[in-house]
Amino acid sequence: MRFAGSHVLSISQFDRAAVEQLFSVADAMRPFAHREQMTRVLDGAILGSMFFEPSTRTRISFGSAFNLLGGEVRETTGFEHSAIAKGESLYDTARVLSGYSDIIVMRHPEDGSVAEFAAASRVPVINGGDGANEHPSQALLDLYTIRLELAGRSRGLDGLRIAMVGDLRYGRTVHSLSKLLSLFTGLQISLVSPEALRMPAEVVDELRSAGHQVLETEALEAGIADVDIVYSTRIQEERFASREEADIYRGRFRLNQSVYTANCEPNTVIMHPLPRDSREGARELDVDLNDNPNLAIFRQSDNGVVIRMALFALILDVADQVEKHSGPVNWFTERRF
């Protein structure tokens, strides 16, 4: 894969030699994301944020990792805001705003439609998720996470054991994690969900095609057993047709610590791409995990800033150059990670 000027569309588009490459660069962000150094690399550098659905982590995190490489962000958030209300297509919206930035980022709630943008976009284009369809950035995090949560057991990614659970029907991040694992060997996946959430078959296809081990189980118990990650997932209210239907289905998959306890590993590693949904009834990671050192959800988000940051200076090839624009942060900066 060619970074340089590339769109970031698809997991598909990545091998795992691209795979390593970003991460290197991303290990070489955390200085600058963790406030021990500042750059200003992409100073003059802007970043059009175009978010058509509801965002927290991706949108700021994007504008975050961006700003931390010392660029601008000009932000657009939902339809109401935007001349797409007034019917504007998104080919004339590609065409205009590309013109006003050097880079976008976009979340919209239909499947494909980043890539038809991106098609009309005079500047790169990187999918914060499209739909039910993709959120590639985000499953580079969480294999990212991955890696640094099994380093510290002399573990690598081949051979890794993940049970994946909830709503793998609509659950992006799932779709995405699932096709970037498929470059790695050895991994036995437990699909945890409802029959009617399933992990869509031609990605299950995939995982089998790449020589995996693959379980789908409704037992969230034996789904759970025997695994070093557990990556829980909300039940994707937006994609269904009425609240109701989603509440059939919120709350099946509980794990709290009682339940880790009773059928996990003393080590086996939580996440979650966030939000949880922490509503009476749901709460598919319960709060009583606070405490657990195995809960990675927040270590998860803070590494969604560095491999944006990496996404960054490969798209606009600077990664050599972050360094030579450096310098020392000069407010205070104690933190606690």
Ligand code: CP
Given for the second form:
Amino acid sequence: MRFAGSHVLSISQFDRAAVEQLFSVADAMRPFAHREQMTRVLDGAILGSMFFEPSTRTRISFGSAFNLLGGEVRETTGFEHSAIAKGESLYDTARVLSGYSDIIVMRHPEDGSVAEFAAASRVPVINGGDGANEHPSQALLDLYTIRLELAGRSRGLDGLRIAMVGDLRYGRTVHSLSKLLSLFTGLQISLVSPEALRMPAEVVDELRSAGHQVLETEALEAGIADVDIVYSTRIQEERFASREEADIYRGRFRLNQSVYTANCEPNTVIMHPLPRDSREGARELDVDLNDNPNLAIFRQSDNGVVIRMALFALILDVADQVEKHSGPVNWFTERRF
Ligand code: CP
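Give me the form predicted in complex with this ligand now, not the form predicted alone.
Following is the full complex, with the preceding chain placed first.
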């Protein structure tokens, strides 16, 4: 894969060499993300940020990543604040926005919409999530997190044992993560979901074709036993016809401290792309796990910044210039964890 000038629309674009290259650049971004140093390598560059679905992590971390590299962010959120609400097409929007920006990140509720937009864009476009289809930068930060969390253990990415739990039908993060895991060897994968929310057959087929052992089950306890990682997901209410339909499945698989203690190995890492649904009746990942040291969800969201910095640096071809444009920070940077 050649990063410079490329769109990032699907995780299928990545091979293992590209993943390793990205992770290596992400490692080099850590001092900047942690405010130990600053860099102005993208001074003068503009990120166009267009989020037509709600987002906290993806929108803000992409913006922060660009700012941390010295660039500026111009953004629009929600259809109601965009000329799309007046009937403007994705084609016209892409032609216009790509005249104002050096790179664009976009989230849109329809599968394939970001690729359609990218086809008309004159600058690289990163998919920040298109409907139930894909969320490639999330998969990359998830895999980067898994690698860091398992560092120092005998098990690496090859031979990984992982359970994905919840809404595997509409959860775009698990679709992209599964495709990324297909690059590795000898995985044991438990897919825990209600029958109606199973992982799409083509994604399961890709995992099996890669030689991985795949167990599909509706039994949470069996699915999360003997795994290195439990990756919990929210019921994607916004993809259902009604809230009532989503309610049928909400709260079905609840991971809390007692379920974890009874079923998981002592060091099983707990992940979730977030947001978790903390409302009464949902709680797929209970707040009583907040003090569990194996809860990696906030380390995971922090890793979104370095992965997105690395994507920008590679796509805009400045990865080898970051250090040259760096210097000390001059503000109070101590963080409490
Ligand atoms: N994980 C994720 O995509 O979160 P947001 O919806 O807050 O961006």
